[in-house]
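For reference, the chain that follows is the form predicted alone, supplied as structure tokens.
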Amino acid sequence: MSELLTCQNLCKRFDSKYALAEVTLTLQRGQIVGLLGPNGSGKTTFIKIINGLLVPTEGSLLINGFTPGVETKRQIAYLPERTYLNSWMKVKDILQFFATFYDNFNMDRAMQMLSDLRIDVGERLKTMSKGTKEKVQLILVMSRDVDLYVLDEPIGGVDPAARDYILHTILSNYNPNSTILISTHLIADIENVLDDVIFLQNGQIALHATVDEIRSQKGKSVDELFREVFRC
């Protein structure tokens, strides 16, 4: 494995309050990493810095040696927590837009996933349920061939029956040399697919360990340890 993302003493301050404080970590290629923490822990701020939507107050974050910006846009596929697609668009129009905009978009892969989930490419987003819209967004993200996938609550809005398929989709549609960073509150549902976990608390790293280390050294599941650390 080799380093994909590195950050050193990363800080982000809003007025007098730090959303992130002295965060130092490295993410290797070929991993699925859980970014876990309660609301207000700094997860969203960290994700936005990765995607170049926020600029650090102090410290640095590099992806393949580049500061987030033009050079990294092609290397990252980002699934935000909220729907961002225009509701009047048909799925086939969105597919064409992505294929035109991203030269690493795999149309065949997207069409196969849509077929598996029985989503009609001629349907408009405004006629879909919230869960179906989120499935479409996930398919768009996972149909790109990138180095880093950043997924913010990818299974939060879908029914339990669809979660297994979505996790299978995530596992089977990324390059083994890529890394997936998943932020979620549904830890028990994704724990089995994770290699590493990062616990964020008050903008700082409370824990960064492999799932195997947690199970062997703590004698707990990730979900159990999370509840203990954050008293859920």
Second form
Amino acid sequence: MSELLTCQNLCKRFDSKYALAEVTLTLQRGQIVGLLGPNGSGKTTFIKIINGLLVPTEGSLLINGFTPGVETKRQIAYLPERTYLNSWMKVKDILQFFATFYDNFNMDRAMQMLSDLRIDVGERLKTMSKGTKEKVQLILVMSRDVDLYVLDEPIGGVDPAARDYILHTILSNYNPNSTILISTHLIADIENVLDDVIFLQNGQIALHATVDEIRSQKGKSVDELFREVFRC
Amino acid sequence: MSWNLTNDRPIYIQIVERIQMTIVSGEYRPGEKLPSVRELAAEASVNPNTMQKALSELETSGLVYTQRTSGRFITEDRELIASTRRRLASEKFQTFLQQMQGLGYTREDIIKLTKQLLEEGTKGYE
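The structure above corresponds to the form predicted alone; please give the structure of the form predicted in complex with its partner chain next.
Full assembly next; the chain just shown is listed first.
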């Protein structure tokens, strides 16, 4: 296994408030990693730095040896928490848009997933339900062949059956050279799928361990541990 | 979710146990080829690395072996399968014994009750 993402002493400050403080971690290739933490713990800030949408105040972050920029955007497929797609567009237009924009977009895979989830490519985004819109965006992201997939709350709005399908899709498209970073609150649904979990608390790493380490050392699931560590 | 994995114990251990069961019960026949790691992982809805780890454990115990290029197979060593089955049976029995003792039964009571329940059980089927 080799390193895909490394960050050293990463800090992000908004005025006097630290959203991330001294985060140092390494993500290896071929892993599915859960980024977990309560609201306001710095998950989205971290994800935005990875995608070059925020610039760190201090410290460094490298993906494949590059700082976030044009080159890393080719190698990262990012599902943001909010949509950036034009709602008047039809699914087939967006597919074309992605295929033109990204040289690593796999149209066959996208069409297969859309048909499995019975999504009509002639439909416009604005007439779709919230969950269907989320499925379309996730399909677009997972249809790219990249080194790093960054999914910010990918399954929040979709029903449990579609959730199973999506997890199944992630597992069956799994490529041993790629890493998937998933931020979510639905821990119980995804913990069997994860290699590693990272707990963020007040912008710092509270825990970075494998799911099986947590289970064998603490005798409880990641979901239970989360509820215990972050009890309100 | 079809594999019914529980939340409190390491996933790979549960997978090892589950595959052991399918081998000793004869669902997987000696010498049969196993599906690929990716297929098994998708079927169990677990991470492929976890499935890989479970299969390595099974290889160490000898129940499964890898043939270069052609994949993983169930052992043809029927004695090993039989002794594994015996060990699993003994583990199940120990658990049963502890639970019954927890209910306040002595060994003699357990033997008596087992006989009685087995007779009642078979009557229903006849």
